[in-house]
Each structure stands twice: as C-alpha cells, then as structure tokens.
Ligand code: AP5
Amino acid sequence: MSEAAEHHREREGVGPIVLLGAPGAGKGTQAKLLERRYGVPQISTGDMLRHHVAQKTDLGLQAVEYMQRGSLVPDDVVMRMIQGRFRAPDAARGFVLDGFPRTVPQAEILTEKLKHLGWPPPLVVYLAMDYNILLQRLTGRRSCPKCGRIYNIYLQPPAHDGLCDVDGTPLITRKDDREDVIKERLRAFVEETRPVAKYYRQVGLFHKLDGSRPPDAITAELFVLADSRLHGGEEETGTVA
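So, to be clear: I want the structure of only this chain, in the form predicted alone. Can you give it?
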C-alpha cells in the first residue's frame, strides 16, 4: 500500500481546512473555534513567524525584516517553518490553516503535499471584508501576550481598559498593527494573496462568506461546511470579489 493510501485509510476527521482573507478579517478567531469544536490544531503561520523571530532562529532572522515593513515573507522561508507540521500527532484528524497559503505558488505546493500525504482536497473558506472595516479592526486591535486573546478597542474592548479579561495582563499593540504597516499589508494582500482565492475557485474548492457579519453568524456557517466534510459531502459555493 502506498504512503498516501495508508494515510487515507487511517484518517477520519474534518481534514484540512484553509481560511483565507485579508489581515483583520477574523481568520484567527474562527480558526480557534474550529480547533475547539473538531479537536484539530490551528496552524497559524503568523504565530509561527513571530515565534521564530522572538527566539531569534535563523528563519526568524530571515523573516523579521519582511514582517516589520508588512511585506510577505518569502515562500521558501514559510515552507521550511511548516515542514513536517502536518505529520504531527495532533494533526492526524485534520488541521486549520490560518494565514497559509498566501501566494499561488504556496497553494500549488500545498496541493501536492496534501495529495502526497493522502489528505482529501481542503475545505477553503474566504472571509470577504470591506477595506474601511479592515482598517478599523486592525488599528484598534490589541492582544494579550500571555494567553493570546485578541481585543479591539472600537469593536470588542476589554472590560478594563488596557487589561486582558482572562488574566489581567497589560494588552499590547503588535508592531505590524501600525497604520503604515497595515496599509502595506493590505496592498500585499490585494496583489499577492487574493489570487489564491481565485486559484481555489478555478479548481472548485471555494466558499465565500461575508466577514463583516457578527462572528457567531460566520461561525455557524463554517460549522455547517465543516460538518459536511465529516459526512463526506461538500459543494462549492460563492464567487471571488
């Protein structure tokens, strides 16, 4: 039996899920809810990149200059960071990719890697969002460095100004949430990442959701799509903006 066939025989679960969308569209929030419901890990390349930068690894040193100015980290650096992650025990029943793939070449590499490991095609969901709403979400974003919880001073403020509701840790503004960096990130998204949605649309693996709706409404729709994977059914919907 081939390696791919052996993996496919053993795997029962929601499988791979890809969340697409501009910075601030809510991918991280929805990924954590999917992780909790289906018992599969959220794989955030943004978190992985920041970890490598904080630890000053070779890959982190290569990535930091790109991140600080809001540019996309080169494909080869990102791919090396996630190498082997799909084989980890906690990913045996599936995983949620948050922030990956960001380019069409990454999407093509991901397609081949999943096929080689015996996974079915991913459930791909694109969270569409108005530009002005994105700016408000990102410039108001604050995060807890201890537990990772994310707030927004305009839309979802903490109960006590500047402090995490969970553990009371002072909230921080990430360097890549400055307005000048945000505008560069959105420009990079439009030029390089939105074509990824078109790639998945062309191969019939695409669902577009309105990301400006209340998070609970988006979550409910995501769960319906993911539940259909557990029962072997899925239909392609939506269009690319």
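We have the form predicted alone; now please give the form predicted in complex with BIS(adenosine)-5'-pentaphosphate.
Just the single chain follows, nothing else.
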C-alpha cells in the first residue's frame, strides 16, 4: 500500500485546519479551543520559533533578528523547523495550523505535503479584522508561559491581576507586542500573508469569519465548520466568504 493510501485508511479525525488572520486576529485563542474539542494539536510556528529562540538553537539564532523586528522568518528556516511535525503520533487525527502557512510558497509546500500524507484539503478559516482593534488586542495581550493560555488586560483579563487562572503562573508580555514591531508585523501580513488567503480562495477552500466579535461567537462558528469535517460534509460546502 502506498504511503498516502496507508495514511488515508487511518484518517478519521477532524483533519488539517488552517487558521489565517492578521497578528492579534485570535488565531492562537481559537486554536487552543479547537485543540481541546477535537483532541488534535495546535501547531503554532510562532510558538515553535519562540521556543528555538529561547533555547538558542541554530534555528533560533537564524530566526531571532527577523522576529525582533516583526518580519517573517525565511521560508526555508520555517520549513526546516516544521517538516516532520505533521507525521508525529499526536497529529494522526488532524492538527490546527496557527500562523502557518504565512507565504504563498509555504502554502504550496503544505498542499503537496498534505497530499503526500493522504490528507484531504485543509479546512481554511480566515479571521477577518478591523485593524483599529488589533493594536489594543496586541498591546493588552498577556500569556501564561506554563500552559500557554492567552489573556488580554483590557478585553479578557485574568481573575487575579498578572496571574494565570489555570495554574497561578505569572503572566508574560511578548517581546514583539511593541507598537513599532506591531507596525512591521502588520506590513508583513498585508504584503506576504494576505496573498495566502487569495491562494486558498482560488482553490475553493476558504471560509471567512468576522474575527472582531467576542471569542465565543467565533468559536461557535468554527466548531460548526469543523464538525462538518467529522461528518464528511465540508469538502462539498465550497466557499463561504
């Protein structure tokens, strides 16, 4: 049996999900909820890169300058980091891609990779945002370095100032959530990642949700879309944008 056929036989979960959106659109927040509901891992290239930077690996050293200024890390570095992740045992029933693909070349490689592994096309959801809200979301973001839970001091504050609700760990602020860096991240999004939405729109895999609503409203719609994958309906539904 070919590798693709072998995998197809085992593929019964929600499958691959791609969350697209500007910095602060809520990809990480929603990815964690999808992870919990469908029992599939969140694969965040941003988190993976930050881990490499913190560990000072070769890859982290190659990425750090780009990240500090808010630019995208070169495709070859990201691909080197992520290759193999899709084949990990925890990804056998699907995975939620958060922050990947970020460029059209990354999207093209992903398409080939998924095909090769016997996955159906991904569920692609674009969280559309009013850019005026993004600054408040990003400058107010705090996260737990232990469990990864994301808060916002203005919009989703923890119960106790500065501490994670889940495990009491002191919350941290991301280094790239500074106004000057946010500006560059938004530029990179407009110039390099928006075309990825166009790429998926053209291949008919694109769903657009209004990301500026409260998190619960977005989650409810995401779950409906993802549930339809469990019942084999999503591929027929086409574009919802």
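Positions refer to the first chain, counted from 1. None of these values were measured; they are calculated from a predicted model. By rigid core we mean the largest C-alpha set that fits within 1.5 Å across both forms.
K.L.:
Taking the rigid core as reference, does D165 move its C-alpha 2 Å or further between these two forms?
P.N.:
Passes the 2 Å threshold, so yes.
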